[in-house]
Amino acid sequence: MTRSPALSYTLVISGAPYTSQAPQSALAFAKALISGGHKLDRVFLYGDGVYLASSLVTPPSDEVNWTQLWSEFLMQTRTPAVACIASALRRGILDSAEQTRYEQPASNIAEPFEMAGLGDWVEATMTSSRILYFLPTD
């Protein structure tokens, strides 16, 4: 039997942790595609999905810390992860550059997440074999 060629994926997460299943489902899918021999090009956070990149997330000790699990996975797989800058700023997620630019007292983006514009997403649509969206459900 001939094996299908490996595909490359970009995942777009627009649902927030703790209010949707989007980040959890995306992480399970990301792990499965890596174990299946495929490539994860990048993860793009949009809308409420940017809450996944907040270093201030502090769930109770008996709940899963989705930001920590995603950060560990991204660093282990060396996968770039980008939070949409417009979505992030609207929701109080800042990196050190935006902290300085807007004269805010602190930055709070978790490692290894970065902030970028929609141009990064457009690039992903041109370079990845597949783009999958993980949306919030009502």
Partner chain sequence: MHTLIVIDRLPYGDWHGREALDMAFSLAAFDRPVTLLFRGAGVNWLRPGQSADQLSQKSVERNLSAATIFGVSALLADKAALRQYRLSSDQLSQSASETDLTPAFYKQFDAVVVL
Contents of the next structure:
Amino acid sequence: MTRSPALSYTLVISGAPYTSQAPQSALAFAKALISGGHKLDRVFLYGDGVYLASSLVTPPSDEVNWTQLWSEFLMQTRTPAVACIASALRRGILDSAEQTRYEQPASNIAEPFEMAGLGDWVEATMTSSRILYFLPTD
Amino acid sequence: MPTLHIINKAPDHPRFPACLRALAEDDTLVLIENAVMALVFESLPLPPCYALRADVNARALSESSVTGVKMIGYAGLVVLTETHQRVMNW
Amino acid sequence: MHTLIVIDRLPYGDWHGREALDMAFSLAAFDRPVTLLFRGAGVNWLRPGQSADQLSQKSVERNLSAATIFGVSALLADKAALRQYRLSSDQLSQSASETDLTPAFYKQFDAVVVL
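Since we've got the form predicted on its own here, give me the form predicted in complex with the partner chain too.
What follows is the whole complex; the chain from before opens it.
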């Protein structure tokens, strides 16, 4: 079987962990696409998907910490991951720059996630060969 | 251009019939997450399609083999995104 | 590359539609061709006379009125859903074209996004 040439992917996650399966389906797909010889350009968290970037996620010890699993994967693969700033601020996910700007008592974005605008997503629609959306279940 | 439709909604979600109506002859449908319940949902006109094995097994649907439904893993899903330039998520 | 952004959920009950609209406005801001489709329950975004003050929310009608000014190419409404929700296309809050959602309709767009 001849393999098609390597493609580049952007994965958008708009379902929250523990509310939807989106972060886990996306992680399984991300690992499979890299095993398949493709490139993961970036991960973009949008809407409720930004909850994945909270460093304060603390599930019971017998449940998977999806934020931690995603963080480890992103760092191992050096994949850029962005939380949409408008979605994130509304939902209380802040980096230190936004904490300072809005004079909030804390910041909580998990490494290596960064904040960026929808412009990053627009760029992805122009540059990645495929964009897949991992959506809420309801 | 043949389109890969990936749906994660349960068969009684309004998006399910909307997705089925959008399918063209040369398109491909993949059921993931809650959408795999379509395998046992009564009187649903399910076209030939693929279903994600992990989601099927989790929901105890592995024995309910439906004609025309092929089981795939995540690697199989990646291959489908290779062969379809256009992907729609539902 | 022309993108279709679909809103298929009711207004006010959740934020999906507003965040989908933000996507459409961002594409338009970067001069990317974008069309908005109101499908299924989403056609209620176009119901005239909305007043969301008592919910302390901004009226989505007002958000939408900016769409074409910001460069959204067209607003489309699911023909069957308009009938289902007793809306006629001449009384909508924004002018939107009635559309039959056939497979061929979706194929006109390079990308289709729904949240």
